[in-house]
Every structure is written in structure tokens, then in C-alpha cells.
Amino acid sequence: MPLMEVKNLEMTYTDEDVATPVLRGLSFKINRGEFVTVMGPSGSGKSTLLHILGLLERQSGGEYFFGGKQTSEYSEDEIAKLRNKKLGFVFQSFNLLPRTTVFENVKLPLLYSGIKEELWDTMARKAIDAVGLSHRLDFEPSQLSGGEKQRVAIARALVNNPEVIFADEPTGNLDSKSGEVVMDIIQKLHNEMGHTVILITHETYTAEYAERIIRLRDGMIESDTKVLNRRTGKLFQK
């Protein structure tokens, strides 16, 4: 059973009564332990379909299952758990707390998890731990250049131990030394920790640590295709 699957899925905004479609009859699987990279120029539905997938927002049409379970069958509570508990996000704009340290930055999806307290501080040092952080700990994000940054929005949506890293342009605000650095975190956490990645992106050097690619052109799917990892040349089988 493939861990999201999504049938004829369609968004269209309405702004004013003028009906903007953004995706048309989108369908395909994403198994257990993928790294999907979506690609395509800007407003081809890159986002949008992310955000549909990480249940940050419902479809306008179509079906989307997650786990073998509609997603128009939970309600927004159990949304709402689902995403906190099985979803992890790094944006483009690192999205931290701009006079809170590292650790409480990536402390913070923990308020909301249902985790014993107690707890909280080892889960946020180990995932600070993984993207090598450690020694920033007590650092607030004005002390941090733009790699350390995405790497603590990294650390963050990794500190629930999520079954998915939903990553949206991820590089967009990086040098590509820094980019890179991110990326070899990002597949890291995949190759040796079993997540399955969504990647959005429009640079290919970012989509090659990818081993599937689905390319969007206005809303739709130019092509889905399996691809040789060029950084492991690993072939993904499922």
C-alpha cells in the first residue's frame, strides 16, 4: 500500500468570483522511503501540491489518501495530529524564532505533540545533534549564517521523528556550498534514517539527490520518471 496516493486531484482559487486553477487532475503514488523531487517553473503548482500532501491545505477536487485513509474522512483535529506527528516541513524562509535559541526553536513542535515533557530535551539535542549543530545550541538565529539556519529548520522538523520531510525550495535562500550542505543533511536522514523526502525545487543540482522526479507544467504532469541518484548512484526499488 503506497504511503500517499492522490486521484484526479484538483485546486482552483476563487478570488472575486474569477476561478483560478492551479492544479488540474493530478494522480500518482508515493511509496514508504522515496525521495521525490516536484520540479517546474514558477506557478506550475510546486507549492501548492505540497502543501495539499503536507494536509496544510484540502484539495478543491479529487481524492488524496495517506496511509490507505481519505484524507476528506479526518476531521481537522485529527489533521492537525497527523501533521504535527507524522509530517515534518523546512521552508525556504527557515520560518524560526527570531530571539529564541536553537534549542527552543527546535523544541517548539514538541508543545503540541503529546510527548511527556520530560522527554523534550533529549529528542531536541539528538535531532540538533544530526544536522551537527551541537555547539550552536544556546545561539539565537541573528548569530547564524543562512546554512546554519536551514539546518535548524531541519533539526526542528526532524525532532518528532516524522515518517515524512516535506522540504519546499529548501536551497532557495543559500550559496551553493551552503545548499549543498543542507541537501547531504536531507539525504542523509533518508538514506540512513528511512524518511521519505518530498522535495520542491526548480535547481537541478538540488533534484539530483533525488531518485524520482515529477515534473509540473501548468498544473499538470509533464513526465514522472525514476532516475539514477547521480550523488549515490542508487536506482530507488520498491
Contents of the next structure:
Amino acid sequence: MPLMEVKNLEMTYTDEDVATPVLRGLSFKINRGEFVTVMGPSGSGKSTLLHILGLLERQSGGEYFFGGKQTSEYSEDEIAKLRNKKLGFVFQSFNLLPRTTVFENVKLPLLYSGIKEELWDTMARKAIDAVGLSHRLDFEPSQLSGGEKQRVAIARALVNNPEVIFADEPTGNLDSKSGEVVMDIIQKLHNEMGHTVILITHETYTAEYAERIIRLRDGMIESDTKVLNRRTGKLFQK
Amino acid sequence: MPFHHAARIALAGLKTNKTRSALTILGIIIGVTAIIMVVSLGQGAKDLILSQIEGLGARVIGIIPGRQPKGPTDVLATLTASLTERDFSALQRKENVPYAQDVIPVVFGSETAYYNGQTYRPTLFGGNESMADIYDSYPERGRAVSADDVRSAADVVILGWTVADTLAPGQDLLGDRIKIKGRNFLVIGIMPKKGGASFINFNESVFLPYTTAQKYIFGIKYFNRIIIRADSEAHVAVTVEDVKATLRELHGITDPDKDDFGIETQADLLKTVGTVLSTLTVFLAMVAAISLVVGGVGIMNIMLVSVTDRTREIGLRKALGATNRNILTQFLLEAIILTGIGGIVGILLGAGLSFAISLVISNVFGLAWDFTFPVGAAVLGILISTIVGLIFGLYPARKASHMSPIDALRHE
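Alt. form predicted together with the partner chain, vs. the form predicted on its own above:
Below, the chain from earlier opens the complete complex, with every other chain and molecule after it.
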């Protein structure tokens, strides 16, 4: 059973009677443990696709199965719980809480998790350790570099040990050097911890990490190909 | 999510916006401060006034001439000449009013006094030898009015401190004579300088035998009051009935509604004045409470701005798994914590200011003013301000909770 499956997925935004179709009938499956990169020119609908797959937004047409179940059958609260337990997000603009320490920022998802508070510190430390920022525990976002901020965001996405990590242009605001550090971390999570990664990018060096590339154009799939990870040489295995 | 986590998130949210949080609760602080001050100072004023009334003595009964008004539409019958010497003698008789210890006829009015080119217009109190005891108006030097003075309608006066000081500044008037209505009066006593508020301003009064006042100054044969002091508090009620029976018989009255006199006891007065003052305090406190509503509108206003400001934060929290209820709780708690803190600060501030004012009143003005901490008003203040937070925080909190995570994250 695929982790995620979309059938004829459509998304149309309606604003003052003007309908703007963004996604026009997408169908594909993503299995556990895949590293998928979604590419395409701006306006091709890749961010919208990620929002729908990430359960941040509901599609206007078609079906989306997450874990074998129609997402339209989930209640609002169940979706919130899925976002908390199964999904992790890394945004282009970091979205860290200002005037809040790295440690507290990473703990944020735990607040809504129902996990016992005694475990929070250990879990947060572990996640921060995984992105190599243990020495920045008490720093606030304003004291960090862009690359460090994004690594905090990754630690935050990681802390609940989710199945899927969604990364929306995670290197878009970074120079290529810190971008590579961030991508190496995402790669490591995928390889060593088995997280499914869905990455949106338009940068080719970032795409080098992928094992499968879905290209979008005008809301439709232009191509869906398995590629050799040019960094590790690992080919996607079904 | 456990409550203490929710409270911690809300507190953290408030802490990151300290200035705004402080400004937001200013309205609530002022409102609660006003309530506490009104109630505390109202209580202080009430205690002071009631203690003054109690100072008149619990055993004292006042008889007022004339028919007393029965309601707001009843025109006060101005038959003020209804208490006479005949009533006085009848009330003095033990077979009529057995428990009356003292019976004092009183006449009063204003008249100009002259001495050596100086003038002053004091209030004149004419009474008998028991007057000084009941009013606690013994002279500092000289003597009080005696029974002989009353019998002979002697031309003697006791001057209040201000009267003596104005007529002859820096000069001792004791044994000298002053002129009232063209007649010379021997000054037999000078009152001490009295501080504080009282129903009688002793400093500006002149005391003399009632016979003298009736005959030579006011030219009347009736009394403005007859004061009776019962021999014990337990006998006040029965004495009141005895007085009524005696006067009705004397005046030929069968229908109590047609009484041509009224009776005041300290208990009546305490009750009436106490009720009036409490009503006034409640009214003022309610006016102050309105300002809390204004404060609540301020909270709502700032919370709405805060929700818009923190749209990204709300979106992020939702993306990380916060439910609508989590967000609602967070913003509602922020509002309630804000107003709760405002309530506590207001109570402390109100109590502090009231205490300072009570110090000023008792030290500068020399009044027996006690500071009271209004526990009821404090509890009510916290309660109302928290409810205000709940009500005015609900709309912004709902607005925040219903935001779509992605719209919120896109927000710039």
C-alpha cells in the first residue's frame, strides 16, 4: 500500500467568480521511504501540491489517500493530529517563533502531541543534535544565520519523528554553501532514518539529491522519472 | 492539551509583546482601581459618618415638632410650634416617661454677636443644665449652663472657640460681656478648639440657657427639639412609646397618622444614613464598572490587531498540529490572563491609593478615617475583569482559530 496516492487531483481557486485552476488532474503514488523532488517553473502548482499532500489545504477535486484512507474522511482534528504526528514541514522562510529560543522552537510540535512532558527535553535535544546545533540551544532566531535557522526548522520538523518531511524550497533563502549543508541533513534523515522526503525546488543542485523527480507544468505532470541520486549513487528501489 | 501547557503558551505570547500587553490592560487596571477606590473610600466615609452618629449616644431620642412627611408627595406640615413648655414638663414626669434620665428642651437659630466693634454670626443653642453632658460640650475654661441659669433666664453664654477668637482675637473673653440683639451677655465659659467633623460645629456655636434664648433672642415660646436620654439602651424603645403616648394625650391625638411631632432615634438615623451611603457607593461603583467594559473593548481591539499580527504564528502552529481548539484556547487565555493581571494590579493600585488617601484624611484633616480593604469589591473586580476578558477575547480568538494554516503562512 502506498503511503500517499492521488487520483485525478484538482485544485481551483475561486476569487470573486474568477476561477483559477492550479492543479488539473494529477495522479501518482508515493511509497514509504521515497525521496521525491517536485520541480517546475513558478506557477506550475508545485507549492499547492505540497500543501495538499501536507494536509494544509483540501483539494477541490479528485481523491487523496493518505495511509490508505481518503483524506476527505478525516475530521479537522484528525488532520491536525496527522500533521502533528506523521508530517514535518520545512518552509522556505523558516517560520521560527521570534524571541523564542532554539530549544523552545523545536519543542513546539510536542506541545500539541500529547507526549509526556518529561520526554520533551530529550526528544528536542536529539532532534537538535541531528542537525548539529547542540551548541545553539539557547540562541534566539535573530542570533542565527540563515542556514542555522533552517536547520532549527528541520529539527522542529523532525522532533515528533514523522513519516514524511515536506520541504518547500528549503534552500531558497540560503546561499549555496549553507544550502548544501541543509540538503545534506535532509539526505541523511532520508538515508539513515528512513524518512520519506518530498522536496520542492527549482534549483538543480538541490535536485541532485532526488531519487525521483516529478516535473509539473501548468498544473499537470510533465514527467515522473526515477533518477540516480547523483550524490550517493543510490537508485530508487521499489 | 493539558491546561498548564496552554497557559504557558499564552504567557509566552504575552511576554514576547510586553509593551503591548501592558498598554492593553491599562483600561482594565484603571477600571478596577476606580471600583476599589470608590468602595474603599465609600466604606471609610460611611464608617466615619456612622461613628459620628453613634457619638450622639445610643440612648438619645430626639423629638421634632410638626407633622412628619409620610412620603415624597406629602407636603411637610410646618406646624413647628407644637412642642411647648407643657410638653416638656409632662415628659419630665416619671409617671409619664419612667426611663427618661434627662429631658432637654432645645432652641436654636442664628443671631449676630457683637464685641468691641467685631461681629460674628454663630449658631445659638439654648438648652438646660444637661445639655453639656449630652452634646459633650463642656467648656474648657469657666462653667457650663446651670439649673439656676435656666430658672432665672440668666444672661450668660458659653462661646465656641472660633466665636471667641473672632470677636476678640488673642484676648480672653471669659468674664467679659458680648452683645446679642442689643442685650449684654456674660461670658461664663469658653469651649476648647474642636477638630473633626460633627453634626454640630462646636467652634462656631454659642450655648446658653433655653429660657434666655426663647425670651430675649428668638422671642418664641416653643422648642425646636426636645432631647430625651433614656437610662439604658434597652429602654430606648419603650421610652419612645412612652413619649408618643404622653404627647398624643396632651395634644388630643387619636390617629397616629395625625401626630404633630416626630421621633428620631440613633438606630433610625444609623439605618437611614447607612442605607443612603451604601446606595451611593454601589451606584458609584457601577459607574466605575462601566469603565471596565470600555477597557474590555480596548482588549478586543488590541487582540484583533494581535491576531492579524501573528497570523504567521497561528498558521505555523496549525501546520505543526495545533487544533482549532488549541488556538482558540491560546488566544482566549491570553485575553483572560491579561484582564486577570489587570484586575490584580487594579486591586493593588486601588487599595494603595485608598490607603494613601485615608492617611492624608486622618493625618491632615484629623478625622477618624479608617482604611478598609473591600474584599467583596476585590473579588468582584477580578471576576468582572476576567469575564470581560472572556467575552471580548472570544471574537478575536475565534477569528484566529478559524484561519486556514496555509492562508496564515502565506500572510506577509
